[in-house]
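Encoded as structure tokens, the following chain is the form predicted on its own, with no partner shown.
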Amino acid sequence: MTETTMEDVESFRLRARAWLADNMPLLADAAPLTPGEDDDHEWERARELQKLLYDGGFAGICFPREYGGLGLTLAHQKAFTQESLDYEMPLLLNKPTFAICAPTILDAGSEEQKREYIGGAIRGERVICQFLSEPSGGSDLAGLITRADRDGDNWVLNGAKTWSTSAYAADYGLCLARTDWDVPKHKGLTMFLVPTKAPGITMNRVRMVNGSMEFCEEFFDDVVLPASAVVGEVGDGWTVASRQLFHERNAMGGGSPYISGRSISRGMGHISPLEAALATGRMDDPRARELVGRGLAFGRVQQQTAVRVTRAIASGALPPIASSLLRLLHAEYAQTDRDLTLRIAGASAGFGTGAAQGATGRVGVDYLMRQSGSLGGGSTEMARNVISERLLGMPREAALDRDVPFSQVKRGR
């Protein structure tokens, strides 16, 4: 096979097949994911794993060859998928820095950050974050306040970000920054590359309400970055940060071709209407059954539809935006599909921390969960925005700050 002649599916999918049953462990018998504060293992084990798939010749499938993957199609990447279910895979690397920040940095980034960061997460050495959210900021990522000043050929970075998943185990971080406070919101921004160890950087982990400390918040006091860390042009963050928010939304909505293996939640615990009615010999029980085959259908509709979106927008037929559809039916099924879970549950649903409560034992931390798939990925009123903006042609919601330089917009202290 040279490389101008892509290998068909089904031979690739063969061929993975046998290399995994080679290579890989089982996963049965890997030890579980844990959410606590004490998963630095977990993260070397996924390096490896990575490594382990670079050796063989089947990581970054559709990361293009010149940054170091394989330049392969959708379909390959969800035969691999489909062929890997039963093995140990480096999920925790999905997102953000496969779904996310590396196809961030393959749209905007320049040829050496391409080579870099793209390649060295295929092969296990780089992991990236995002710094977006702000403690002051909401929703409205445009009206950041961490700044980014130049001082000679170098930029001087201050400010705080919050809600970075994972960014304790990264290496590098997307930081979109302001480095022009004298035009409007949107076109003062620059998004940088920075490394997490970076001095300056006081990073603290979040503990959230079923356990799990994935989320950091940081703190940056005069990092120094040099030119090199921009990515795209300065003053034209947005536009690189509107490629990041599209691709996380694909990755939330399930359209990412970039993901490897299937999804994985770090809540822990969490059981599906089925397991639930299962769990509670509640099988019989026509009003359980209702409410299991409500799940499996709003489950189907899911999948169906990021795969009907995401076509559409690799033809063209959708503009990329419409990634947003995706965001908004993620959080609308992760939501019902914890209601309906409670429901069926019903008095054995529990707020413990797993076994010892039984199969059921944390339904009730799940559920006290399930706004958090309202707000991570960005809002599911700012999609709704974004939908009937700028996907219906609606006319656009009124704002004070619109075409107004950012020293002069009015903000809280």
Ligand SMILES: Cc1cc2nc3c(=O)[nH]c(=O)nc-3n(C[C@H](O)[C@H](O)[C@H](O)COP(=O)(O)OP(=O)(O)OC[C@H]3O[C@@H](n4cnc5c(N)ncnc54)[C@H](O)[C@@H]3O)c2cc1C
Contents of the next structure:
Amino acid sequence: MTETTMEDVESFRLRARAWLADNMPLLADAAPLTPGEDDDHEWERARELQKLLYDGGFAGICFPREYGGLGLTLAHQKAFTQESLDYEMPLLLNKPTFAICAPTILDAGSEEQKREYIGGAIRGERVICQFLSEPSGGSDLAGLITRADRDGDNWVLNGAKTWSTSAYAADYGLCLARTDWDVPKHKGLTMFLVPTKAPGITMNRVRMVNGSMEFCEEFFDDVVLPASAVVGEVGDGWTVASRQLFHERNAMGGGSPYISGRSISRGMGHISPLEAALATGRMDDPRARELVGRGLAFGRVQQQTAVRVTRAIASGALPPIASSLLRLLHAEYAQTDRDLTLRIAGASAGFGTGAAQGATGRVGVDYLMRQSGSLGGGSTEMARNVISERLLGMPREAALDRDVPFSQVKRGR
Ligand SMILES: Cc1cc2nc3c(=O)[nH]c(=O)nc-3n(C[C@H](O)[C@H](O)[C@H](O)COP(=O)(O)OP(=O)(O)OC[C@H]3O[C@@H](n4cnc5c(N)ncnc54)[C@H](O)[C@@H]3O)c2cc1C
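Okay, that one was the form predicted on its own. Can I see the form predicted together with the named molecule too?
Now the full complex is given, and it begins with the chain already shown.
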């Protein structure tokens, strides 16, 4: 096929169906996924599966060809996802590597970075995480205090990051740091690609309330980075971070064109209200039926809104910042869904953390995690602020640090 002719979606779907049947392992034969302290094999498996997709010509469907992708459309990606549902897929690599970090590098990276990191991710050789939030707070991202100082041609990084999803399994992190303290907070930032195993980095894993160890915290002590680690321009890190946040909100809201496969990993999925009603024999109970119906209706509205807003952003009818609508609705839906499941499961809701707990055995522990949907990818309060100020044009929140050199902004110790 030439560069100018694009394969039609149905032909791509049929080719994918045949290839998947011949090459990808069936999901039914796979062991349940159990991320924990010793889940290195899960990550090795994800990289292997990604390589398999790459060798078969089905990796990076929406990434440009020059960086190792297929240069196809969202419709091709959706067709591939539909065909792949019965197969084991490298879902661990979806977020943040493919949905957030690789598209950010595509938007803001140098040619060399695009070839190295996007191509590497598509081949299963590069896993990238996000070093954004800091112990002093994540909502005011532009107020971060991790610093990078010039030393000849190099940069020296000092500070701390936290809540970095899957950083322990990543090769690089997209790290936003302050490089100029004498300009207002948004103007003194630079984005870096930091090797996670570089000398001077101490990384700890953090246990979450559901037992998962996917979060990490990192401490940077005189980590030396070459000039080529800068993504975008020095001092223009906020532009890069804005693209990163756009892709993150899109991914959270189900609008990312860069990921394939089911949205949830095997054995780790949330039990839906319908599954809870089936598992507890409450399908004839009118109250349970009403709750199931409410969840299904909300789910349909969420999916359709994601499609509508994604199309509107792509056509220019809505600005990219409208991805906050997706991010907000996703959190509302995820929380409602968990609440409904818990109400239907009732006393059978268990607090197991493994996959072998029975259908409703994880519902209790899953409920404890309901709040994460309104924090990950930026909090829902911040999404509401963005929607009101930047989409609806309402007055901006008062800020004492706007237009003030960051070195003069009052901060706690
Ligand atoms: C599942 C998950 C995955 C994550 N993955 C990553 C990751 O990979 N990398 C990374 O860097 N971070 C990650 N995070 C961190 C996430 O980005 C932060 O939790 C988030 O930005 C909020 O920051 P914070 O937790 O420091 O809360 P804070 O900023 O301290 O805020 C605390 C509370 O105050 C509210 N608040 C703060 N400012 C305002 C305001 N101006 N108006 C109204 N309300 C306000 C917030 O909404 C929140 O409820 C992840 C978080 C979760 C839950």
